[in-house]
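There is one chain below, alone, in structure tokens, taken in the form predicted on its own.
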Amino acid sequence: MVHRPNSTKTKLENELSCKIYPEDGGFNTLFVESTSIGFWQDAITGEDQLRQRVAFALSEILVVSNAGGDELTDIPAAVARFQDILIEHAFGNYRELIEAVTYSPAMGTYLTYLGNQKGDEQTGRMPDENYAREILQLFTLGLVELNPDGSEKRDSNDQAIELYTNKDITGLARVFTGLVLDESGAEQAAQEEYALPMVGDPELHSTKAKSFLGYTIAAGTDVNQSITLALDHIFSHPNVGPFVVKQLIQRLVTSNPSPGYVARAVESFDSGSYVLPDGTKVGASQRGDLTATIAAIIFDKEARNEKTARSGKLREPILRFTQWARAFEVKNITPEYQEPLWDTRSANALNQHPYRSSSVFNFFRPGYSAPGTLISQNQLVAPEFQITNASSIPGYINFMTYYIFGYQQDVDVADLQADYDAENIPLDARQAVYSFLADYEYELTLADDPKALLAHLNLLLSADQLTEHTVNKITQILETLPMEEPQDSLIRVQWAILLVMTSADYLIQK
């Protein structure tokens, strides 16, 4: 579902308000975690799965996090609306997306330019430079000049060419002064201000000339026009395509795309169009068109053809869990009843939680390569390995065991209801018994034949990428399990799923 940008109510508020808001208007933990609840529902049950997947990829480039325990934690409408922005613009234009992000109270709060004031020469106050720095470094250009294939340009001394200096940041920071919450547009609760785009306050906005990246916005230009001119100039830079596109390829397909792969996708980003294999043209023929860009990424020959030693990526823990829920058509996707899903940041869980990275640099950096590994020795990168360690590996296994084996159904309803009542959470604990229910109906018909069961799971979960060695090892384990009691078939199926989803062949998406 695409939500109207001018809607005061966010999607999460519309869908969950009857569950998460106490009747007396009070405050509870479930309210704070409503953004997490909405993410899991969209990611697992949404019919627009590619849109949801692209939105998640964008959330790891245009990072906002409510991990800090500040306004973004206490006022979930801000991040809820930010989620909607990424979903709405996932197949739109990157220039329009950057503008929506710039006016987002979630980003304004996270990167500290909400209420940013113009400089004061008498007191020495300077405009906050946080967003000016990150919109260049992380959201659009990077740090150095790039070729269309994503490789770094070099000067006559074979050195990378830096794009800007701190003087550029200082000039650009003046652009992002004077943005405040739209109090006039909020209907009732104060939190609704965080679901509306920020507006300009002339008293706070710098009227000085704003010079950056070889361009000057004239003195006296108001806040909205300054932002439009600044974003237009930034977006016109040739770095935007390769910088953004390469990261989208990393998030969606492979960690180490070839220069040719990047260049082909960048061509579609720059032209705003792509011709599908059946001859259909997609895209609005405007630079930055994400429909054309995503089509170019997922239909490229490197994404579809035989894989090489360089291809592939480590599956993100969040995506492994959502795949399990979708692959086995798990019933009653009600994360409000699943406290383990309210925060999966711990290494004992997924070591990753949507919209809750520890910094604006995301959970992992696109250029990360684990020191002392064959990956680094071969000058390759593997970003997701930055959140993979001796604690997170068993943590993931235990987390998946809990859900695959249905332990979430073994809940003490009376104790849970008492917890709900104590925390002012308006939920009926009896419904928790049916939450995230996996019956594995089809898989149970194959339980007597481990080879057939593994063949099915291999195709369903890993696109037939399990090696013969892995299949044989898992089959041997399954054959040791007894098949004497009625529940033994279910246990064998559950073990088969767990062994596949924790195997190295599965974890590396090819």
Given for the second form:
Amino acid sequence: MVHRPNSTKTKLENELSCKIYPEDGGFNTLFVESTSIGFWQDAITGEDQLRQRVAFALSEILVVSNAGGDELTDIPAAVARFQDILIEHAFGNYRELIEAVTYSPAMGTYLTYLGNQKGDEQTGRMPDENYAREILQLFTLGLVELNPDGSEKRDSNDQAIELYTNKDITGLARVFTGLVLDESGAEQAAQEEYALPMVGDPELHSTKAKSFLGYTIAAGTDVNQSITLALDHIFSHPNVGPFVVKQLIQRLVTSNPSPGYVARAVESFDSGSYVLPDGTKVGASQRGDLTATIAAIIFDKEARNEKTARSGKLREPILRFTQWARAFEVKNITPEYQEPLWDTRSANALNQHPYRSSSVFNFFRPGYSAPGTLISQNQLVAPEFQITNASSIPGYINFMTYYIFGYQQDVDVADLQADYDAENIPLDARQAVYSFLADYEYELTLADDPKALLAHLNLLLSADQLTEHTVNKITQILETLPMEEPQDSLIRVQWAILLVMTSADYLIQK
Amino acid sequence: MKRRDFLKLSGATMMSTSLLSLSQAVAAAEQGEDYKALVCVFLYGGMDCHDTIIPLDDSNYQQWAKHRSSLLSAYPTPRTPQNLHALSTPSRFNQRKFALPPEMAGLAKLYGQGQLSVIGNVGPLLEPVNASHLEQVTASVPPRLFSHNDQQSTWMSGKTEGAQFGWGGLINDALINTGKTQQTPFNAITTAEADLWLTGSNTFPYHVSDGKAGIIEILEEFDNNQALADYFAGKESSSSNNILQQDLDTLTRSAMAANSQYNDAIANTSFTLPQFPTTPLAQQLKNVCQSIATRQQLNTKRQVYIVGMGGFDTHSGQAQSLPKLQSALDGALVAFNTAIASLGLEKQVTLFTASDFGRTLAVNGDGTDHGWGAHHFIMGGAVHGGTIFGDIPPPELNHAFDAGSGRLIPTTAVDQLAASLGSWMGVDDNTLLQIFPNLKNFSGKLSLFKA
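One more: the block was the form predicted on its own; return the form predicted together with its partner chain.
So here's everything in the complex, that chain up top.
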């Protein structure tokens, strides 16, 4: 098996050992939330920050979700392993990543092809089309032909050119039949079979010819070979580069990359190599190399210094929160003690939760252009605006207040312990008050000097993108806060952070 | 001075509870009150039309059961004819009979009481199409069929993802233009994130959840410090030339202003609603009822609402998941109907369902795949109840309206449904033709409403 850097499951096993996997086969909330706990730990404490960041970006393209009620909720091993796959392949090759995703029980469960059977002419049964459709539409090609710069190709009537019809989908659906859990060596009580790649079951796999996208896999080809051929054929399509790369740019840098920016990064995706500013060549020179692609995306001149009125993106709520925890070196990152982090989907929280979007279409669409805005009038997009509304704007402020001001330190330990015991959660509530502790040690030294404090926060949180106007407004507010009692310095620092992190200058990362 | 003007001038926060507690009683009694609301219940994922309106006459039931046999053995409540809820079927269907699934007893009852009807095989169309047109490519069809996001968008706006205006919003725009309602932030309310359907040029989606608008908790602790309140409300924001930032500023300012107005209106209105189930859909519909009960404080005479419910993409495990969804839908709609009646507004509020698409008649083992046309519900005291509008193609494969595997080619266009709803809200026919330019390709609006 591939090395698992900073693996979610490994970390959880180490830190919570047997506590999180109920020995008696029973459940507790903590067990169900272990994928959330693992995500927050990795995202905040992982030393491989860029890898974690790219894995999160990939999780919003190759979407699985344990958003409640279904099998994936009860079997955290599946999504935990899926998180590992994205982390492992974040700097690998997109073709290999797609294969690992295709064989993952998490995706097999989420897009319903685990156990998918071949058709039956007697009963009229057809193979499930779910994965066949979404692997094309969402994971590799999109719906219409693209130019290498990410723009849509047009036919002679100036219409977009659709890539496939439903016949292609029914043809490709035959490929994804006959994948089942590998129960051969797995310890099923620990749900290990959900952490192993699915395997082929010849009985269930379609033996018919499989035709799609102008290509035919011969009748009688087995499941593994069919998948290899199908993924190779899909991956050979010129759309993959622009389709995937443009979304990675949107997740990492800016909502509206110029065609030139997309084309430059696609060139690195296609060639599999990129030369860093210091002359070092990165990438394995194979098409789909993600190291080369990510380097091309973050070192591009448009990511560094060529800014216009169209640049930037609305920071995702999840990333605002993880940034806070990283920026202030928050201590005791123990999400198991943080009930608000177990599910941050509410509009009165982050309106977003890792690996928990409401559908395979992610929290927001890459092409979302909020109706009735300047964004739409200028033919721009701003995906993150899709989860920004009159409920979520104050909701985010409330959520950050809880963390920035350390409200959990006021928790009643005895009450909390009673809750844990009632829920069969094996935790010591006394630890909860130390969890996610921000002491703002350095910031406190600046509390007497709001201008210096703001200058520091401006650099630390917003890469100096707060305008003078905003800095002045925040400074004025801070100056009205009393500085009499010993705790007033801390309160001033906490207010300063909250006001910076809720300002539009900060929220739009330019 | 009219009472509403007085209320407006007096300022929502200053109004006494005793004065406002009258409003509900007055509203219920005020028979001539000029108020209408349209509520869209969007069923995300594509609701299985073939398991919503089920053939009940013997030969069609047998035919349907044959196609659905591998699913039918797995339903917790068997879909035997005696467990289905028969619908009285219009005579044009001759010997064909239809029923609702066992989980929809409440809706079947409302149908029987004339408060609910079915719209058969409705879906996005540009012009009439049948299977041979489709095969020979001799008719225009909407782009990106069978794709979830694009067909959601097409239902709401006539265009694929990226569309800017939805017909709920455009209908409200037209009502503003003709003075039938004022432009307020509360003309178009969503409890989900589906803002497209609600968006027009002068109509913008406003989001509420949990029965109230968002509040900033720390402001309350700081006694609503004005400088802080202004800061969070975006009033102090710098004038950036960045387009995204300008939009975020605008959104923040309008959201915060509307939130405070909305919460004042809710706090100052007294009403009691009947019990709603605890399902997310029912709670969203309760929010809608709360907003409707507050309509006079919100100063609006026409409203469009959208609520959402997911989980209908039943590729797998349909026999386990779909009945639960149907049951939740049934409970939520029945509670809504009761609550609206308790407000005395049953003739002024119309609810309808919509979804990405219907599903295949053919089964993929334990589920169904993406379709096109689907059957939907329309509910309210203004509706011709207890009937089926449009057509319901037979439970067979390869008929004139089968796009393959029993994916129904719609026989009624969304535009025909939408124009009927718009007309009821008070939009004139010429304007409807502008909002729905393809309407002229069809036989006109549906006669959904009593005169």
